[in-house]
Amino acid sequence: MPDHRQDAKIDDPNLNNDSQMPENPRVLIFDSGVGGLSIFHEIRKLLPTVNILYACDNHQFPYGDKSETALIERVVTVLNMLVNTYTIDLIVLACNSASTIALPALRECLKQPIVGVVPAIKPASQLSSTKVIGLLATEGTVDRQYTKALIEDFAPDCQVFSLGSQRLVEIAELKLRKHAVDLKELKTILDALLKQPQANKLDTIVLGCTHFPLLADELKAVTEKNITWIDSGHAIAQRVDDLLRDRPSKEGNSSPSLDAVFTKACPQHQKIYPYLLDIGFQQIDTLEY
């Protein structure tokens, strides 16, 4: 699969360029589910010694079907609770749905720099040779005015086919709980995008939800034509790298703390715990809210 990534979205009005990060900074990666783990993997590749707290707001999963007002209120409330409970030096809002609307409200109440992610429309328009691109995201992200503005601003010369799918989010969550991915179902979902009228020229698809890179291999397997897939994970990791100064050397031998916290204890999400332990998480907590 071609590995073209988006420049990360940074919303960071409070960052003092002369300030210094702690010697061992802790990065908070926040999402409503496990989609942000696609961002976690990219940050770990680039910054293997950085401390990470992965926060999953599973009590209100999924975010993609929430109203803008409810989503902003929830994200602001939970992130304030997290930064008041844990020492956090930088926040990655690893959710397209939340990033497209909640960043202005977050900057009003949080002092930490915030890296958010939005659909990679701009790089997709630059990479596409046919100028026909696809956007695969949640319904909320597809319908949001912010996303429509991205298309108008950065892809005015492109035809953009959009597909909102909450089911893909659920499939990605199930995959990490050791459920087999039904490739026939995946193909049916993707065909709704690829078989639209005039979509035969489509050569680039934006993965506009952080859950979807977790299904990258399966999406490629059910695609009959050559598609360039774009996600934002690597670019976000690079932006985090830029913002973390005076950190331990990437080649150092220190063992970082890798912790996870959920906002609700439930058997369904506890099935994710073995996967988290397998990829290096040391402690998994619940902060009920």
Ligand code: DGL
The other form holds:
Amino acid sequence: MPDHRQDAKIDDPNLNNDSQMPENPRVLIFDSGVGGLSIFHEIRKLLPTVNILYACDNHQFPYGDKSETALIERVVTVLNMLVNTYTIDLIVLACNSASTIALPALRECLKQPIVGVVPAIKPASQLSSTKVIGLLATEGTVDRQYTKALIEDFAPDCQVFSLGSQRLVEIAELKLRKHAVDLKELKTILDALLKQPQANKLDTIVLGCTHFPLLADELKAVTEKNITWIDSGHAIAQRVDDLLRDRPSKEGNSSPSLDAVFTKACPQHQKIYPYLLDIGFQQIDTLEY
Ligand code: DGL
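Following the display of the form predicted on its own, present the structure of the form predicted in complex with the ligand.
Every chain and every other molecule in the complex is listed next, the one we just looked at coming first.
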């Protein structure tokens, strides 16, 4: 992996004034934590020259166990702050917990197009041969009316087993901070989904939290059955591509700006910086909020 660290600027006070406004479009990818990086990787694969601001609301992490009212209020507040601070052309709400509840309120108050990330129930129902599928998400996403409607509308012929796990979110956070993943613990969590009565025919699992694709290798390693794993990352990148297609972009700008911003400075969260620098981020900043 290339080492970009010498060039990186961490907590650079000059970042906030956004004076170096990128000429090519800039996409804001937003999540409570590192989960949105699974979406970041897909967008980078498809659109390697797009400028990205990754914003992580680590101050209010996690989102998956917040009340719906508190979550809408928080996401609306922080995204308004971000679009007023930085030049943003498109927003990816890279969080299923937030997208399944806050999109209407956000679309009412923000002028930028917003791509939400919600569980990929429709492709899962199409791919499943047994028509028995699993949904692994946060507690909030599993409970949402929006998710129940997705299942009714797009998987009416499927039996869907759901599991909400906040612990999996924490494990993904720790993995990116270089903690070893306890595979036994992962298996116990997964068994709570796979060993439900009647779930033995389950052949497809939707990763309905953006943190979970970051654990895809480990999840596959502890699953004895042959399972098709589905997440929304590639589809989101394609949607971003469609939305940006008609935007003028400066020829020859092959080295995009990749910035990250956190809503709270704290040593635990700063342990993620080496990973961010390894994957190409150039500036990492904190906007206490
Ligand atoms: N990555 C987020 C999601 O897709 C949020 C996880 C959390 O903060 O609980 O739901």
